[in-house]
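To begin, one chain is listed below as structure tokens, in the form predicted on its own.
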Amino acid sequence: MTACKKPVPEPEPPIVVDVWPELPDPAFPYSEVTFPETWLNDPAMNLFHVNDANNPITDAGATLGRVLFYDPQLSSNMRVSCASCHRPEHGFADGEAVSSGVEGGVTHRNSMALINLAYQRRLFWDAREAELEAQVLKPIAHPDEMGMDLAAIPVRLEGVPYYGELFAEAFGDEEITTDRVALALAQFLRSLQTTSSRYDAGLETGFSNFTAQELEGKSLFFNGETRCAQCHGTLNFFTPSELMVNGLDVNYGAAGDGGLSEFTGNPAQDGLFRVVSLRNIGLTAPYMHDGRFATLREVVDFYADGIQPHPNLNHRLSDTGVGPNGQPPMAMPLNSAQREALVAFLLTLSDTTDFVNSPWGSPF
């Protein structure tokens, strides 16, 4: 009896490459990029720092990951790259409510910003993935995003002349595998950090660099009454790994997206979404999982007096502010000037680095 064999993808015709990546020699020292001492020594941050011992960042590995991230040849039609939905000028998010994929398809949710992934152990809006090495392949394979058969990736990239040398530098030989693609992408993304905002500068100067309006917004954010910092705490401005119902809809599933329940099929998990970082928030509009809010002022207005009732509304957003979940929504009596002050403070969280022209920008 002849054993069944998995079909091997047919070789693709040679790819004509008009643009080669422009890379520094020697490679940029991605492996030496570290977070500030305040982050590294913070007990709360250390609880959620990712252990990357099985895939440490190397200069050559992250360089390869950078090229892969910006290369549309990882998509079925060779027109969509990872960066198509995660643009450096938008804080590695997208400027659209939902992004366009191959063959005119659109993504289900707003593209999440790729921010400080070294401190994020739960990935996707519904936190269904815990390892970046696995997560990076999901959009590549998704039919509405990049639509690529993962088994065909090595065949595709073997036809691109510059990849053999890049894989050899990163892994010791020219063999191209889907696993190596995932490892390189994860190295590049973990090297990406955003810790150079005006807020970070203010931490060093007692916020002497803030305007009166920004100081008022900072006070409102941290005063406990608005409860902003209860959900967006730590130096990364989010509660790591937590999912919650934030009262956008009375019934999330009926509104078009049930959050975690879309993945698990459990209606009791309707509306559970990850709390996201506010880092670079001024660059990542529109907001929420479906991109429904175009501006930060709309977001502030929603949390001030627009939260909807829900059986599992998180207790932080209830009228009492303490458990259990599912209580009537809170309302904050903020006037227009206070709301604008909160927006002004949130804008100080945007990184001042020019990522477009940095070693994290496109090499093409």
The other form holds:
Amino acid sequence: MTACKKPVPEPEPPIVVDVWPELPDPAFPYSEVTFPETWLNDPAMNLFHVNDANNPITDAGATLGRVLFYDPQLSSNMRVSCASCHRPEHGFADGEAVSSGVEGGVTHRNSMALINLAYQRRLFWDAREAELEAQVLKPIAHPDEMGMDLAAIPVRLEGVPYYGELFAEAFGDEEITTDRVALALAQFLRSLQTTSSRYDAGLETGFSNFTAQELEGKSLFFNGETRCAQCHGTLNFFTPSELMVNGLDVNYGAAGDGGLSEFTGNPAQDGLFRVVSLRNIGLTAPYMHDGRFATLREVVDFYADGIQPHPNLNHRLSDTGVGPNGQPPMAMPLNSAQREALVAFLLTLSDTTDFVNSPWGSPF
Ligand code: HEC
Ligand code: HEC
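Starting from the form predicted on its own above, please write out the structure of the form predicted together with heme C.
Complete assembly follows, chain above in first position.
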């Protein structure tokens, strides 16, 4: 070798994934997990419940879905799993404004918390997807997320020793198909529920578990001065049926993300986003579709005196609170103590379950 010869770069070492999932035997009974009676008997929640008759949850199906959810081998470079952006310790969001996928790719929007998907009939920030079985394949194929050629999934997973048996238990034979991957992921996600917060405990006890500050925040949240509950309503603190502008920008498209209009190309739909659930909101910072607010106090300050005028501004956030959309924004006369009380209330919506060490945590 002569000294002047350019060194040949070392090839990147192949990624050896030799960790086997640790799974309980018998399987965890995902199929028996049911929502509380109060949810099942609530007429509003019943309107939103997803009909999963085509893909009912089975214990083996959800178990397979759990392994797939945490397995980076589902991505082109074997480094990114669903859980890279949906982490159990963050209410299944990821703590970043936007998320990093394979090959330096960055997502356009803030990773969404995964909340009570059994009641979520419209998916993504702009509700562009309706069916979870179709949705779960989108991030796998997306070049900035997992970058995987969907047609290559069966071959990739056939090379992984533990999958044959997991597919056989879930579907009756060892055949690995992309459709089965989607069915299993959807079963796992639908079995995941968030119904055990201090707020839920309060519903049982008349809120005797709340501090004076949390009680004040609760009454502010549900009163006409803030109107929070007019949009973040129901037991799930959301409005699943309608997209709305909550006044973040004067022109969302110009600010970088036009919401539904990006998908439909119709500029009249600028700024329309889903009224997402506020459950686990204390775990899923930063906030809004682009993660622009780092803290809940910033969110409350925005609603109190930062709502921007917009032709689609929802009427509930206008000064009159009734009539057509697009009226001048409301201002909420909230002092600092009241704003902190609202934040304290929002923090009571966090699930107290330790999801990391649960049947919904990583099996690896
Ligand atoms: C690189 C980061 C990233 C990865 C990897 C990723 N996601 Fe996501 N996920 C996001 C972002 C960002 C959104 C919101 C996208 C949007 O609205 O345009 C999202 C939205 C979702 C939603 C919609 C939730 C709702 O309430 O509408 C589901 C469900 C979901 N992801 C499941 C998955 C699954 C399953 C995987 C693995 C197969 C996965 N994600 C991989 C970033 C990621
Ligand atoms: C007119 C309906 C409406 C009202 C009233 C409303 N919101 Fe929202 N909220 C939305 C919409 C729509 C979004 C998503 C906006 C986006 O990201 O572009 C949102 C997002 C949020 C988020 C961020 C969620 C996340 O996962 O990032 C929080 C927190 C929040 N709202 C709290 C409140 C509070 C507190 C109030 C009362 C002071 C309130 N909202 C009143 C419609 C509303």
